[in-house]
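One chain comes next, on its own, written as structure tokens: the form predicted alone.
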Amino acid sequence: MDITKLDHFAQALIKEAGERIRSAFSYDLVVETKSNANDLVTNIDRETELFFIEKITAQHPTHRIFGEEGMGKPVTFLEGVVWIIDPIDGTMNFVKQHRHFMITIGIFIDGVGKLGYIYDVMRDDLFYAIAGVGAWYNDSPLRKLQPVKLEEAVIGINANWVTPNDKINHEKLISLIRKVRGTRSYGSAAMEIAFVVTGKLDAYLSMRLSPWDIGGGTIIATEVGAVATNLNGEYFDFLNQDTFLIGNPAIHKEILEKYIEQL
């Protein structure tokens, strides 16, 4: 497998998909709901996923595609080459704001992440990594993360998790929020991961993410020294939903041990 050639192919597809999405704002979006009223999908999500499926299959017929919208064949194992794709991560932002949404892709070979991409469509910014080689923001190499103290950290967290819920001890999360310097919530897991790997955030956690939300980001994370696990400190399950924490290595363990108590 020529990883460099595959990387060039993936980047070209991502940029072309981004152009298609930007041009889509010139006509009406068709917005539907999925699991609940806040879980949105648009015709552009589906069209973009089909674009990737058609292009990848034409060039690499043995590759399999695991996408959020389920437009391809079911994926139940990670042997071979698997593309884990979210055509628009942050659909609510896409619909409401026309910005702050990402294309994110992770390419796995026999279950190991090899190529990771997070593309900010409206800013034309690409974060990407080649496993074992490095990570980049557009054409600039990303540096290893520098240590940070928890009290100086800014973390990404959805406000839902610090109100009473059946997933996590929200009182401990309130203690975490009081400890850190600040919190942010951007409405796109991929965007928050991009901020962690570039040091704009120092950690991000969620009770429920899917493989396509983080497949690309975890590959980039490894290359800059960030630690990405579920909330049990274990490797994320890339075939099912799981909890998630990505953080600067100086604070990842401290957050898990002192402030995380799942219910």
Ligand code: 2AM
Second form
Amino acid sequence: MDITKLDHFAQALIKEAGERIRSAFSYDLVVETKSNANDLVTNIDRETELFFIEKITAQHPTHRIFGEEGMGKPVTFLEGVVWIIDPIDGTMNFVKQHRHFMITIGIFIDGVGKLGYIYDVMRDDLFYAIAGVGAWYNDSPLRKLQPVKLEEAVIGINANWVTPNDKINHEKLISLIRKVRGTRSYGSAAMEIAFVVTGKLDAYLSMRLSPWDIGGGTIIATEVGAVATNLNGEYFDFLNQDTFLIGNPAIHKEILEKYIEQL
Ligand code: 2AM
Ligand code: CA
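Would you mind giving the form predicted together with the named molecule, to go alongside the form predicted alone above?
Everything in the complex follows now, all chains and molecules, and the chain you saw is the first one.
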């Protein structure tokens, strides 16, 4: 497997898909709901996933594709080459704000993350990594994260988790929020991960993410020294939904140990 060639192929596809999405704004968007009224999907999400499946399969017939919209064959194991794809991460941002949505892709070989991409479609900004080689923001190499103190950290979190809920002790999260310098919520897991790997956020957590929300991002994370686990401190399950915490290595453990109590 020529990883450099695969990287160039993936980057070209992502840029082409981004161009298609940007020009699709002039067409009617058809918005539907999925599991609940706030879980949105559009014709563009599905068409973009199909675009990836057709192009990848034409060039690499043995590669398997695990996409959020399930347009490909089901994926139940990670052997061989698997592309984990979210054609649009942050669909609510896409529909309502026309910005702050990402194409994100992780390419895994025999279960090991090799190539990771987060592409901000409207800004034409690409965050990416080649495992063991490095990570980049467009043409600039990303540096290793510098240590940060929790009281100086800015963390990404959805306010929902700080209200009473059946997943996590929200009182403990309130004390985390009082401790840190600030919080942000961007509505796209991939965008929040892109901010963590570039030091614009120091951590991001969520109680429920899917493999395609974080597949690409965790590969970039490894290259800059960010730590990504589930909320038990274990390796995220790339075949199922799981909890998630990514952070600067100086604060990841402290957040898990002092401020997270799952119910
Ligand atoms: P999406 O827009 O691709 O669905 C905040 O909503 C973040 O969580 C987004 O990255 C969103 O991805 C993801 N998300 C929303 N609902 C989800 C669900 N039910 N399971 C997993 N991830 C979800
Ligand atoms: Ca999506």
